[in-house]
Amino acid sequence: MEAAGTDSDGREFKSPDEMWLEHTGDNNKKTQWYRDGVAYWEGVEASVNGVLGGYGHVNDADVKGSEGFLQTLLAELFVDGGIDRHLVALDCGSGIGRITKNLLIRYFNEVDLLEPVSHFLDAARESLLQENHMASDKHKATNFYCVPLQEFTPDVGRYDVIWVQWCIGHLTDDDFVSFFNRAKIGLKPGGFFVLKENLARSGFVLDKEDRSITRSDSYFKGLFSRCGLHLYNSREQKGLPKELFAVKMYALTTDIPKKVTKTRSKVKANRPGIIK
């Protein structure tokens, strides 16, 4: 990986390797990198506006874009859109449960949440357990894991979809690859990953404040290849403020998938469960 990049102070790096060596080049530096990242978010209020960095108003556009992409993937990859299947999802970097509450819990029978910032996860648990009482037993938040991505290993074959949004930038390249290699075992046959992230125009941009890296599209694709993952589909997020990074969604599979042929009536039957 030879693409050049910069940090938030404007310093230039010739390659990601140069940057990672400086910031995570030994065990002490790497431990501090992850500790600082969690510490940053521990100072952020547990609200939609907080987890979205003061841009709470982008929530609706974000959810709409994600839902359209998810609907396409379910229709193409699961027989009958998964309507006769007990669907389980993992929400990685779940924060306060924003994506679970506004999207995933409407399509999946169970959603597990993974989040290293304890007060975010407490807020998610409180909100979603209330939601569970109003929902049918068929759509619920099940498990809440206060564990960082780089330390998490899922149960074998539990998940149809593992959703990773706005959190993978905190992982080093090696831990990125390690995470996806561990997470593969958590997918059911035919299951897939969705990665939704900010994009740098080229190379990478390091945010020294929250200890995260924004990677370019080609940077991501190089890492996907290292993970042994196949890029099934991708889509750009629309409707976000121009001053923000571009955002892209990637659907990733462990094998080269085949599209499932369905009748029109079955496709129409693929609708989210009503929980309110």
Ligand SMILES: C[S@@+](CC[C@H](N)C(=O)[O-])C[C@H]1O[C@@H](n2cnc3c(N)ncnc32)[C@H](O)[C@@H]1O
The other form holds:
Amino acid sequence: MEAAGTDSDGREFKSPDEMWLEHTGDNNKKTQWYRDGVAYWEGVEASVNGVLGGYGHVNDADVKGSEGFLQTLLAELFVDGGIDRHLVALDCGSGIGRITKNLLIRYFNEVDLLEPVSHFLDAARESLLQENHMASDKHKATNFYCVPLQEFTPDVGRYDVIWVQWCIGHLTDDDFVSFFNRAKIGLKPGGFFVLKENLARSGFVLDKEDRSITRSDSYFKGLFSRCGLHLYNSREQKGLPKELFAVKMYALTTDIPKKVTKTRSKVKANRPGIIK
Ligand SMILES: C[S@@+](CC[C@H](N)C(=O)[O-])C[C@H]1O[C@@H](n2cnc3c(N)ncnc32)[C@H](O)[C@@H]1O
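Having seen the form predicted on its own, I'd like the form predicted together with the named molecule now, please.
The next block holds the full complex; its first chain is the one shown before.
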């Protein structure tokens, strides 16, 4: 990966390798990088506005965009949109459980959440367990893991979908690749990843405040191929304020998937269904 990038002070780096070497080049620096990232979020209020960096009002557009993409994927990849399957998702870097609460819990029978910042995860647990109580036991938040992505290995074959949104920028390239390689074993046969992230126009932008990087589309594609992942589909998020980075959703599979064939008589039933 050779494209040049900048940091939030406008300093230029010739390549990501130059930047990674400077910030995470030995074990001490790397430990500090991850500590600083978590410390930043520990100082942020556990609210939608907090996890969205003061842009709480983009929540609805974000959820709508994600829902459209998820519906397409479920309809194309799972028989009858997965309606006859016990669907399980993992929400990575879940923050306060915004995505689980507004989207995943309606489509999946179980959702696990992974988040390294304990006051975010506590807020998620509180609001989702309340929902569990009110809803039928056919869909619920099940496990709450307080660990960072770079230290997490999922149970074998538990998940239909592993959702990774607005958190992978905290991981170095090597940890990005090893996370996805470990996480592959957590997918059921036919399961997939959704990665939803900000995009730099080219190269990368390092945010020195929260210790994260925003990668470009081609930077991501280089990493997907290092992970041995297949890019099944992608879609740009619409309706975000112009001053924000562009946002893209990627659906990634471990193999080239076969689209589910729909018979004529089943066409009507073949749409994604919300679990009731
Ligand atoms: C911008 S917030 C997004 C939260 C959530 N994904 C959402 O969209 O509402 C970034 C999240 O990444 C989490 N995070 C920071 N470092 C992480 C790491 N190493 N592994 C996993 N998550 C991390 C933060 O604690 C925070 O909850």
